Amino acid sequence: MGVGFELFKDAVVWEEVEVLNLSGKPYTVFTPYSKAWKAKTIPAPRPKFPARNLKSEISVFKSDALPKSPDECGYPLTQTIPPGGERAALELLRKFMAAPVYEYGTARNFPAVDGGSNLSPHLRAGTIGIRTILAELAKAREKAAPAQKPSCEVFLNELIWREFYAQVLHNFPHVTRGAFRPEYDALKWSDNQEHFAAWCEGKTGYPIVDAAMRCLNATGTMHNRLRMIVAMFLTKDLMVNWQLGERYFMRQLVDGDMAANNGGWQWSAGTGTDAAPYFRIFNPVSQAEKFDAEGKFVRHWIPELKDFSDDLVHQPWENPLLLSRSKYCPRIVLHEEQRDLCLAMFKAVKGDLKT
């Protein structure tokens, strides 16, 4: 129709098959993968575009009006989603480089406090640019102290699973379809339903799980820590097959991207690229007091659990006339018979390794 167009690279900074090993093959191990993406020099973001008055030009067009709700697709929403646009993410990008940057290696971790970007749903819906991200925290890092500089680096690396997971996909699709391993595909799961419905409706009994699970239903985000934790619990304590979380988390993240998705899975579950093999396995109790030391974070989503004591409140269990009383569920399954269970099951495919 007579109107031109440019391609530009956008939603990574190297794409599939730009960061490849000595023998020209995709790697399958993020470390050697991070080496080389950090070893090539990173384009800096492109200009804007001069200002023109393009509505003689597109007015051959005629737009779709826009639906006022996902209402209106089918598709009716029960979280509260965070402001969309260029404007919220450039915001969110000012504020996070202005200081929480420099904390990020450690604040990451601890989901009652607020030290993550914020910027995946962004990114995953296309309204920032990565190459603008790495340009301010290229700025950051300059301006960093010395003990600040190892967080800008942890923040970069997180930026780099991203790609490493999109290039993964891309070079490995059967990821797919079942495991980046292929021999786990033989893995004998549990077909339990009472147990994934417990999961997904975060009533597993087991307060940093449950606290998660609550989240990520009422407002589309989790935490990355939290993350592993109810993966790993659900292939590692459930053994349930991890694509059923897979698709879960699909079904309600805001940032919901396939490969980052698959490839979180995946690690946690075992199947995946992850240099570790299958078992690493967490202890969702040892991890709460780990990571949510005072229980802020369960008691937000679980107020049940109240009245608790910081040292109860991620095992209430331990005082079960209190927990009969708050009407919080009790466990589903016990974590230290579960784990050696799920050895098992992945020694009758492997073998049996050194654990």
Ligand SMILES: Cc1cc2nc3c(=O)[nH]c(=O)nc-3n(C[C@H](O)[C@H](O)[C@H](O)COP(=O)(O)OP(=O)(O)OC[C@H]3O[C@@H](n4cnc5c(N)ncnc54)[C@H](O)[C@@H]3O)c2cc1C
The other form holds:
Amino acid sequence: MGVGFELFKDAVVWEEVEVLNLSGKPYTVFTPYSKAWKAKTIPAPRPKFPARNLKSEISVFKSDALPKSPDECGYPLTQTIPPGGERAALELLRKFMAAPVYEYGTARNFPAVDGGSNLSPHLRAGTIGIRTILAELAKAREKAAPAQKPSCEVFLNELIWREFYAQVLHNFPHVTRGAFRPEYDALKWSDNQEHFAAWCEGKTGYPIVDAAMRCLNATGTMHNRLRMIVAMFLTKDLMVNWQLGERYFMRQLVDGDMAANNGGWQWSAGTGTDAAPYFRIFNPVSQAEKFDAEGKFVRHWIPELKDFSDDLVHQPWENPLLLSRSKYCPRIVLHEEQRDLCLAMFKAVKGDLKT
Ligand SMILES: Cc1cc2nc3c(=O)[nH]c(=O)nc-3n(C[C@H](O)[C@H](O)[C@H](O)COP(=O)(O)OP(=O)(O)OC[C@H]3O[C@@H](n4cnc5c(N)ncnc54)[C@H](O)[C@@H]3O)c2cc1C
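Please give the other form, namely the form predicted together with the named molecule, since only the form predicted alone has been shown so far.
Below, the chain from earlier opens the complete complex, with every other chain and molecule after it.
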């Protein structure tokens, strides 16, 4: 139709090989990467195009009516997912920058608090531009009281983590097939399918893990803290290969993103760039007690636990009688025992490791 078009990079601010170290190599550690990222000037969002009446221009295209729901396409949706589209994305951004961004540094850790921006599905789908978010963040930072500025910085760092993992995926594409450090491909993971199924269904007997997985299955989303907890649990307590968890997440998540998901899984498993060291193993009970102290999140997703007091809700096995009366499942493994087995699994390959 003689209508010109231009292409713009918009998934990330700095892509592929735009942030390299002094030797011209890609970064594999986050902190120096983020310093180099921050040293560059962030381009402003593109100005909006003037409104045009496109109706007459596109009337030449004939189309069947668009389906109103996935059911009509033969893909019934089992999850209740958040609204899509640019309008919904801008509304989330507006709400987040109005106040929550100033508490983000702390609030982001608590699953029962809506402390994050919830923008990940939009960033993934491209219904919001990263430079639009950064421009609004810069405005919010200008208005912030001194005590609120660190929260703005934490939020910026999370956006940079996203770009860090995007460039890891580009520069080290072998991460899609195995560990970033290939030595870890020799780990002898468990092939206990029942354990994996229990994890997927939210029936491990560890309330924080099960609540998180039930939330994922029902909504297609999961809080960042919980992603770390369930990923650590699958890889360190159940000793199941992180790649199974990675694949399950990609199938369930509304924000499923190859780079961020792979990075998050390899971080949790201890096999990735700048990952948690393999011997850092989250205790699911103390994590739950710290980040869901009143059991609000857990009780919401596991109604079977409604009769358990706050001090028992994260470890219902401490009251065996009440547990057997409730419909909640017993633990499938004992964390303390699995921890030692897991350390032994890693130590068996560690002898060959250079780092
Ligand atoms: C095992 C595991 C798997 C993950 N899988 C995904 C995934 O498939 N898609 C995805 O977008 N994020 C993933 N993350 C990162 C993080 O959990 C989500 O980005 C975050 O929970 C989204 O919520 P939010 O939009 O409120 O984030 P906010 O806290 O508001 O952060 C703002 C944005 O920064 C980005 N971001 C935040 N944390 C990270 C991070 N650790 N790594 C990369 N980007 C980040 C996201 O785009 C997010 O929308 C994963 C983390 C882990 C530990």
